[in-house]
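Here we start with a single chain on its own, the form predicted on its own, put down as structure tokens.
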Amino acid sequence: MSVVISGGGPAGMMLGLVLARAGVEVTVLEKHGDFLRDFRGDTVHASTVRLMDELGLGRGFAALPQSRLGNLVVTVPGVGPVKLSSFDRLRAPYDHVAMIPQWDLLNFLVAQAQREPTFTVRMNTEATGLLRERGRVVGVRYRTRDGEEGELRAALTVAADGRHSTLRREAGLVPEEYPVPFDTWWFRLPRHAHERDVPPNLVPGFGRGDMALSLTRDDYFQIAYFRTKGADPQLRAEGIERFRERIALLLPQYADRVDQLASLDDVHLLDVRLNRLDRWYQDGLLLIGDAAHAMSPAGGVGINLAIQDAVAAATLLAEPLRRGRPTVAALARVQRRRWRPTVIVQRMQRVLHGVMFEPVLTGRRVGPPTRLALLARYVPGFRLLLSRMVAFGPLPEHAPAFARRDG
């Protein structure tokens, strides 16, 4: 039987690839004509790197342009630099988090999936609604960029269309929202030639009411600026000069290049959400990734949790799909499999919000949480545990036997 997947992000493409390797007819609908969008999640964690190897894609994945995310290092007054993470202490070769442009990852996954005769991707095609018969979802309505409208019927419809999911809204499903104290603004600054030998650590900067984080990329620094939620109108009213001053204060090592920000059009807002559905499915419909549970950027785990959802869904549903239409009970098994790791990660993110972000953004503290930093400094096992949780998550999935190939 056939599957239609709305959304050509990491979850949708991974699900399509793995199901196609099971011989299931899969069509992925992607509303854009390409994947070239800045500041989508670019972190590929060790759990996903291992999946690539298990799928026989490790060599091709390693050849994609990428850099390794370094450890998070904070400076504690009176103590000095303290590492909060130790990815380099994890067991090789899964001892790192890769930074790779998401468009390169998605193009790679599409190219691999298109080798399977049962896989189809339709670009410039957006799922706009659900088809129902006798209370069951039996496919989607779609519209192309040219305005053509049509219907696509399937034994299973999967909503992998992100935190603003159209199909979730059409299904009448409303996630429970959890408070988030900040939004994030992303931008890039050039990396000078003499800085190529600088270790690629994560570098935070703390102010009173705002903070920033620098991620080292091959030829630029990717910067995340954090400020209280809803501050975007005020930030833009202040203008680019004031924004440059803020960044120079938070990250003085980049004061010599903040003028490369021509205007606030170069600064991209992420409206941070943290939510999840109580129920990820209806008869004939399954939601995965951000459509089921939007994640905070804290820890950079969103893409990887979505990919884990996709692999679990493919593993559990391939056989029911080969036999016919998956039952509601089969869809419920996917949620049961992925519910606990989702809840654990979101709870950890909420703790991190309260410990790391909120005191700084409300002006109660300038700098990192001292107790956390000292715990990481003097209890190496804590630092390693934190690194493993970020790199692998609480329940990493493995590629099913039917999808594995020799690399």
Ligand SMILES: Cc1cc2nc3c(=O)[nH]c(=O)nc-3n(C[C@H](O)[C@H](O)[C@H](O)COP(=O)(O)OP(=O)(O)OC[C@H]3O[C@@H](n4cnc5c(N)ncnc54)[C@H](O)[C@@H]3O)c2cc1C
Second form
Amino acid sequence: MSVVISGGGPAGMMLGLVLARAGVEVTVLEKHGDFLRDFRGDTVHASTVRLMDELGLGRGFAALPQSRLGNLVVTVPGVGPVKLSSFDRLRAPYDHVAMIPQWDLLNFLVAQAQREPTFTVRMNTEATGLLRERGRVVGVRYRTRDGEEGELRAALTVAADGRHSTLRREAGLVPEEYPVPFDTWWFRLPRHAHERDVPPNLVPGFGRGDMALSLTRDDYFQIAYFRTKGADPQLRAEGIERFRERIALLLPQYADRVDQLASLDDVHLLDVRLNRLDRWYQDGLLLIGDAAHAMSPAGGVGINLAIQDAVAAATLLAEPLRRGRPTVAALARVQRRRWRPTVIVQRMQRVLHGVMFEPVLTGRRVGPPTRLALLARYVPGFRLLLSRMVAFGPLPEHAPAFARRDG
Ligand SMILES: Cc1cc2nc3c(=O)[nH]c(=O)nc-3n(C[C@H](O)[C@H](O)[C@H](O)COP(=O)(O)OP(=O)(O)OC[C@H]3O[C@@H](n4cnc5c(N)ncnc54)[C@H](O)[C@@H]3O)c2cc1C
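Previous: the form predicted on its own; requested now: the form predicted together with this ligand:
Okay, now the whole complex, with that chain kicking things off.
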């Protein structure tokens, strides 16, 4: 039987690939013409790297342009530099977080999926609504960039269309929203030739009322600036000169290049959300990834969680799909399997919001959380536990036997 997936992000592409390996006819609809969209994180964690190996994609994945994230070191006033993570103590080869531009990862997944005869991707094609028959979802309506409209019928429709999911809205499903104290603004600053030898790292900068994080890319630094939610109009009213000053204060090592930001048009707002649906399915419809549970950037785990959802869904649904239409009970099993890891990770993100972000953004603290840093410094095993949680997350998935290939 056939599956239509709305959304060619990490969740949709991985689901398409794994289901196609089971011989299921899959069509992924992606509304954009390429994957070069707003920055949505680069981190590929050990759980995903291991999946790539299990799928026989390890060598191709390793050849993608990437860097390995070093340990996160923060400077605590009065204490000095403190290492918060110990990825180097995890068991090789799954002892790191890889930083890969998301478009490279998605292009790689599409190329692999296209080797399967039952996989189709339709770029520039937006799912606009659900087809229903006798209350059951039986496919989607779509519109191409050229304005052509059509319908695609399927035994199963999957909404993997992200935080602002159209199909979720069409299904009448409303997620519970958890308050998020910050928004994120993204921009790039150049990386000079003499800085190329510096190992890639996450470099935080703390102010009174704002903070920033620098991520190293091949020829530039990707900067995330954090401030209280809803501050965008004020930030834009203050103008580019004030913004440059703020960045130079937070990350003084880049003070020599903040004038490369020509205007605030170079600074992109991403409205951060954290939410979760109570029910991830209806008869004929399944929601996975951010469409079911939007993740905040805290901990940088959303891509990996979306991929884990996809692998779990393919594992549980390949056989029912081979036999016909999956029942509602089969769809419910996917939610049951992914519910606990999702809740645990979202709870941890809310703790991080409260401990790491809120005190800084409300001006109550300048610098990283001292207690967390002291725990990392003095409690044996804490750093390793934290690193393991970030690298693998709770209840990580493995590739199902039907999708495994030799590398
Ligand atoms: C500021 C920010 C930074 C982040 N940083 C990180 C990080 O460093 N590491 C990390 O792991 N996670 C990070 N995340 C979280 C991560 O981006 C998401 O959790 C993850 O991308 C979810 O994957 P997804 O496939 O479910 O959805 P998405 O990645 O949102 O993909 C959805 C896809 O569906 C397409 N689409 C949307 N609507 C339609 C439609 N109607 N029809 C067809 N196609 C459609 C979109 O174009 C998109 O390609 C960050 C999130 C934010 C907001």
